[in-house]
Structure formats: C-alpha cells, structure tokens
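Okay, so here's just one chain, in structure tokens, the form predicted on its own.
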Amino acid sequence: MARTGKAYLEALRNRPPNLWYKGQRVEDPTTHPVFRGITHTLARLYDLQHDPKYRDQLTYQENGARYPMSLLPARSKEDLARRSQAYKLWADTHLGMMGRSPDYLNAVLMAYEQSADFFGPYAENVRRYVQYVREEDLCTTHCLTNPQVNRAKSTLEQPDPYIPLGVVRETSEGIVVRGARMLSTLPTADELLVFPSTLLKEGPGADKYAVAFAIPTHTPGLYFISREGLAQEGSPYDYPLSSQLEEMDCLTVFDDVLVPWERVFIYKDLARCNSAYAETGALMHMAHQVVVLKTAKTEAFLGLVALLAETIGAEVYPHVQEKIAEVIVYLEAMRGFWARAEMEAQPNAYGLVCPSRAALDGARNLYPRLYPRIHEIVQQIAASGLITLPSEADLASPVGPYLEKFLQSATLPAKERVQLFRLAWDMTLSGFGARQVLYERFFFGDPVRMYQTLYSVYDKEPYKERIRAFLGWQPQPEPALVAD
C-alpha cells in the first residue's frame, strides 16, 4: 500500500544498504551529509501520496487499499493517461532533475508483471515479486552495464570472467553471483533490480551472464561504492538542487551474493535476456515515464531562462527572444512525443497496453542532443551573472548592503536575484549540473548505438515505396525458378 515518508526513512535506518563513501561505511544514510538530502526528498515524494490534494492523482484504489499509480496495470489508454499524470506531478516537484524516483522502475515492474508469461518457468516469481513491491510500496534501483575494463573485448574476453556479473554456482537455496555492475543510481533504495541491459553474445560460458533477479540492498556480499558527492555543505539557498537531489551513482560489487530461487526471473537464457525489455513492453513503459520526466525538465528550463531574461531586462532583445523560443520549440516537441505515444498505444502479445515505440524512440534519441544546447542557452542568457554569486552568509554579513546595491536587478532585489542565478548555476555549471549533462547524453545508452538500433527497428519500407511510386517504378517481378 502507498507508503509514507516516515516509513521509508525508518526502513532505511533499520536496514541500510552496504553503502561506502570515501572509504567509510555509511551507517545511516538519512543523517549522512551527502545522502540525507535525497533521502528526505524521497520521503516528501512518498508523503505527497497521502496529501488529499494529490492522493487521487498519485495513487489508485483496489480492494479498499491505495497503491502507487506507477504500478497501476496499463489495460487501456485511459490507464496510460492516469499513469503519466502521476509521473508529471512527481517530476514537477523536483523540476525533472531526479532520474531515479521510484516511479521509473515501477513502470518496468508493472510491465513485467502484466507480461509475466514471457519469463516462462520464472513467471510466478515475477508476479509474486511485483505484488510484494506493490504491497510494501518499495523504492527500487538497478545496475546496468559491466565495468569498462576493456571495451575492445567481449564479456568472455575480459581478464577475469567475473569482472562482469555472472553466476558462480547453484545451491539448493538459489544462485551465487559474482562480479560488478555500473551504475547503481540511488543506492538508498530498498531493493536492487538486476536486469539485462546490453546484448549478450553466444559463446562457451556466455550463459552464466544471462540472469535477471532482485535482491534487497542490504543483502550480504553486496557493496555500493560511491563516487565523490556533489552535495556541498551549505543551505538550500546556496545549493538549491544538489543539496536535495544528489541521487549518487555507485559501482555495485557482488562478492558471492546468494540470490534465492524465488528472486530469480531469468536464468541461463540468452534469448530471453536479449528480448526482455521489448517483448514485455518494459522498454516502452520505462520510456513513457522518461518522456514525461524530460517534458517536466524542459518546462523548468523554459521557466528559468524566461525569468533570467526578465530579471536583468534582457527579454527585449531579439537574440534573447530567439533563444527562449528555441527552448519553447524543444518543449513542444517533447509534448508532441508524449501525446502521440499515448494516442497510438497498442496492446502487446500479453494484453498490456504499451505506448507507441516509434514516438518514444524519437524522444529518447532526440533529447540527448537537445539537452546540452539547453544548457548553453542558459549560459548565454545569464552570462557573467552565473559567476558573481555570493552566498546566503554574505548577504547576511557586514558586506550585505554592498550586495543589496550592486546585485539588485531590473525586477528583483539582490537576495531573490542571487537565489535565481544560484539555481541556474546548480542546473548547469555546478558538479550537479555537469553530471546532468553526462547523464542525459547516455541515459539510454551510447547515442550512436541508439541511432543504429532505431535504424534497424524502424519500418522504412512504406516511405521508400512512396518514392518508387512517385518515380513511376514498376514492382520488379519475382525471379522464375528454373528446373534442374
């Protein structure tokens, strides 16, 4: 059932992940200076589910209980619309800057549950697990790719066969796995989902890498080793995003971790691993949440650049208006992808209604190219205002009157003007902002490979045929068979 923020924080304190930061174990993420911001942000998201103003948007009712809308089975286009409105409400609260809010992987789990027959002998494991996540309203994260030891070599050619995550042995209790995965964003989740993310190639011993499962983040032998934090010591005034939304990214190490049989979803089945996302509809539902998230993020940037220009009196200049209009075009493009994805939704082989893959593929291939340009527009409009940024403490100090005089703007006093520009800095130029650019570039994978995949799956034949017909080409007859 829909959980509260208090329940999330208590679970994290009682069963913390084996999380390491700068050589030390993080005993309580809810109070740690790097992790407390994101954990309390998550708690606020959970609490919104119980706010009478938002409850009906964020949850659905079944048998007298309320569950998160992101786990509502998508059996109609109306269900898709209800799901996306819930995505949007959460995304608006964090300006679209949180990539691993719980609704992201809930979209995948819902698709897996509704298409559970795809998993063959492990179908009931999938159904039971998703029902468990639904009943407890758990927060999940996942780990994606193998470590970048030697990208010129295949998984089977690495210096150690257990650099990539693989199965070591079977026991009566389950499978034992060893190796590592990148990246676990949001290690402060309750559960870790380990799904196939790249194409597995056939070869002797390759089946040991063909696994999918879920385990608690506090499982023995599981380590989350964090990068350096982007959250700075200071107030939300000084660091409006990084102080609250540092999700953290980790190398995830599996040191002979036991995965119980009831938590196994795919085992030694390369074909199922390679087709799981597409065949179950998980790919489309995950991308559906992402398109809504990126729409919210683009709206936030539009509001930012328009307010920046207004604040310093630059909105009267044609070149500034052109740049803001460019962001408007990007926003309307994302809204168009979102609307078409729902309008052209179709059921898959298992009866799950899936948003249009063509529309979603367009969005997820275009946005990584738009996002760096949006950052550039912010910098071009704000200019040196992104550099002259005193702190909240400066404004309250003896030099505060100087700042009040020299950092006022056309429409705002100094304190509000500095606060706005500090937000622009945190969105684009801080460590947090720079990480967002890298994140958007590779969110769904290597952009070149993404384009290659789009080329291979997109049906180009109707458009080729239109050109042939316009040119008056006659269909070529089939070659006659010649008898021996």
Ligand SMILES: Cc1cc2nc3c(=O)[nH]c(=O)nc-3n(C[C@H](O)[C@H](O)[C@H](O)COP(=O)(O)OP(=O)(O)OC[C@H]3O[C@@H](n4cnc5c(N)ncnc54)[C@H](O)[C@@H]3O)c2cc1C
Contents of the next structure:
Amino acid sequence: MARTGKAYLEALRNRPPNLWYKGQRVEDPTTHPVFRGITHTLARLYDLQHDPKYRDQLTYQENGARYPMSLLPARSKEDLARRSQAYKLWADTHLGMMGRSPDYLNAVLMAYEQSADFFGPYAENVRRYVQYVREEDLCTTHCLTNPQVNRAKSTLEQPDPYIPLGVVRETSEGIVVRGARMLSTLPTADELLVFPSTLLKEGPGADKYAVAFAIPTHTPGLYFISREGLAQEGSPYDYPLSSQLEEMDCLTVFDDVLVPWERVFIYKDLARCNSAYAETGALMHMAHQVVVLKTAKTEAFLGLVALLAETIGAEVYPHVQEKIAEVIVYLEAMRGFWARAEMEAQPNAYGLVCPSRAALDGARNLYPRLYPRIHEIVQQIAASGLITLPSEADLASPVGPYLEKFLQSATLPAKERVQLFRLAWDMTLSGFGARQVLYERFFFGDPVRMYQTLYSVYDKEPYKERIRAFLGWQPQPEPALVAD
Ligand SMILES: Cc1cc2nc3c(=O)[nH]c(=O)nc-3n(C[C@H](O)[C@H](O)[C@H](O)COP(=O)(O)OP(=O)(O)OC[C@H]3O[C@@H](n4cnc5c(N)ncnc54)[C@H](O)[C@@H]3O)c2cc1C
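Now the other one: the form predicted together with the ligand, given that the block above is the form predicted on its own.
Whole complex next, starting from this chain.
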C-alpha cells in the first residue's frame, strides 16, 4: 500500500544498507550529512501520495487500498496515460533531476509481473516478489554492469572469475553469489535488483553469470561503497539541487551473499538473461518513465534559460532567442516521442500493453546527445553570471550592500537574481550538474552499443524497398512522384 515518507525513513533507520562512505560505515543514512538530503526528498515524494490534492494522480485503488500508480498493471492505453501523468507529477517536483525515484524501477517490476510467464520455473517468484513490493511500496535500486576491469575481454576472460558477479554454489536455502557490479545509484533504497544488462556470451562456465534476483539492501555480505559527495554543506538557497537530490553512486560488492531461492528470477539461463528486458516489456516501460522524466527536465531547462535571458536583458538578442528556441525544439521532440509511444502502444505476448519501442528508442538514443548541448546553451546565455555567485551568508554580511547594488539585474533584486543563477550553476556547472551530463550519457547503457542495437532491431526494409521502387528496380508499393 502507498507508504508515507515516515515509513520509508523508519525502515531505512531500522535496516540500513551496508553503506560505506570515506572509509566509514554509514550507520543512519537519514541523518548522515551526505545521504540525509536524498532520503528526506524521497520521503517527501512518498508523502505526496497521501496529499488529497495529488493522491488520485499518484495512486490507484484496489480492494479499498491505494497503491503507487507506477505499479498499476498496464492493460490499456488509458492505463499508460494514468501511469505517465503520475511519472510527470513526481518529476516536476525535482525538475527531472532525480534518476532513481521509485517509479523508474517500479515500471520494470510491473512489466515483469505482467509478463511473469517469461520467467518459466521462476514465474511465481517474480509474481510474489512484485506483489510484496506493491504491498510495502518499497523503493528499489539496481546494478547491471560488471566492473570495468578489461573491456577488451569477455566476462569469461577477466583476471578472476569472480570479478564479475557470479554464482559460487547452491545450497538448500538458495544460491551464493560473489563478485561486484560497477554501479548502483541510490544505495538508500530498500531493495536491490540484480539483472544482467550487457549480452552474455556462451562459453564454459558462462551460466554462473546468467542470474537475476532481488535482495534487501541490508543483506549480509552486500557492500555499497560510495563515491564522494558532490554537494557541499549549505542551505537550499546556496545549493538548490545538490542539497536535496544527491542520489549517490556506489560500487556494489557481493562477498558470498546468500540469495534465497524465492528471490531468484533467472538461474543459469543465458537466453532468458539476454532477452528479459525486451521480451517482458520492461525496456519499453522503463523508457516510458524516462521519456516523461526527460520531458520534465527539458521543460525545467526551458524555464531556466528563458528566465536567465530575461533577468539580465539578454533576451533582446536574436542569437539568444535562437538558443532558447533550440531548447523549445528539443522539448517538443520529447513530447512528440512520449505522445507517439502511448498512441502506438500494443500488447506484448503476455497481454501487457507496451508503449511503442520505436518511439522510445528514438527518445532514449537522442537525449544523451542533446542534453550536453542544453548545458552549453545555459553557459552561453548565463556567461559570468554562472560563476559570480556569492552565498546567502555574503548577502547577509557587511559586504551585502555591494552585492545588492552590483548583482541586481534588469528584472530582479540581487537576492533573487543570485538565487536563480545559483540554480543554473547547480543544474549545469557544480559537481552535481556535471554528474548529470555523465548520467544522461550513460545511465541507459553505452550510447555506442545502443545505436548498434537500434541499427540491428530497426526494420529498414520498407525504406530500402521505396528506393528500389523509385529507381524502377521493382513495382511501386504505393503512389510516388515519378517524372513522366
Ligand atoms: C552517473 C551514472 C549513474 C549510473 N547508475 C546506474 C545504476 O543505478 N545502475 C546500473 O546498473 N548502472 C548505472 N550506471 C551504469 C551504466 O549502466 C553504464 O555506465 C553503462 O551501461 C556503460 O557501461 P560502463 O560505464 O561500464 O562503460 P564501458 O562498457 O566500460 O565503456 C567504456 C568505453 O568503452 C567502450 N566499449 C566498451 N565495451 C565495448 C564494446 N563491447 N563495443 C564497443 N565499445 C565498447 C564504450 O563505448 C565506452 O566508450 C550509471 C552510470 C552513470 C555514469
């Protein structure tokens, strides 16, 4: 049932993940200076589910209880629309800057549940697990790629067979896994989903890597070793995003972790591992959440660049208008992908209604390429305003009157103008902003291999036929403009 922020924080306090930061165990992420911000932001997202103003958009009702909308089974296009409106509401609250709000992986879990027969002997495990996540409204994170030791070699050829995550042995209770995964964002989740993402190749011993499972983040033997925080201690005025939205990223180590049988979803099955995302519809549902999130993010950037330009009077210049128009074009492109994805939705083999993969492939392959350009536009418009940024304390200090005078702008007094530019800085230039570019480039996978996959799955034949017909090599399939 839709949980409250308090319930999330209490669960985290009572069963913290084995999280390490700068050589020390984080005993309570809800009060730790680096993790506190994101845990309380997550709590606020959960609380919105209970706000009478947003409840009906963020949750659905079943047997008198309310559940998160992101777990609503997609059985029609109307369901897809309800799902995306819920994604959008949450995304707008954080300007699209949070990649691991719980709806992201809920989209995957809903698809797995509705396509559970795909998992063969483990189908019931998947159904029971997703039902459990739904009842408790849990927050999940995931880790997909193996450590970046030697990318010229396959998983089977690494210096130690248990650098990549693999099964060491079976017991009556479950499987024991060892190794590591390169990255989990949001270690302050309740549960960790472990699935392969890159294609597993056949070979002697390869099946030990062909597993999928879910475990609580506090499972014995599981370690989250965090990167350094990018946010500095300070007020939301000084650090409007990083003080609240530092999700954090961790190397995830499995030191002989026991995964109970009931938590195993795929075991020693390369074919299922390699096709799970596409066949179950998880890929399309994940990408559906993502296109909504990126629309929200682009809307936020449009608002930002328009305000920046207006604030310092730069909007009078045609090249500045052109740059803002460029962001408008990107926004409308994302809206177009989103709308078409829902319009052309089709049921998959299990009856789950999936948004159009072609439209979503367009969105998820384009955004990593256009996002750095949006950052560039912010820098080109804001210029030195992005860096001449005193703090809230400076404004209240004896040098405050100088700031009032010299940092006023065409439309705003110094306090608001600095606040706006600090937001622009946190969106693009701070450590938090810089990570956003890396995130957009890679979070859905390596952009190079994603293009290669698109090339191989996309049906190019009808377009080749049209050219052949135009050249007169074969009959015209449809009327075409041909010179007499
Ligand atoms: C900020 C951030 C957050 C992330 N959060 C998560 C998360 O929460 N969960 C999660 O599972 N993952 C997460 N990821 C990881 C993400 O899935 C990977 O970054 C992505 O899949 C690429 O893998 P990699 O980083 O290991 O790059 P690599 O595969 O190591 O690629 C490095 C370079 O080598 C090239 N290369 C490597 N292998 C090949 C090949 N076979 N063919 C052609 N070129 C190749 C790549 O093109 C690239 O240029 C996150 C990444 C970032 C940056």
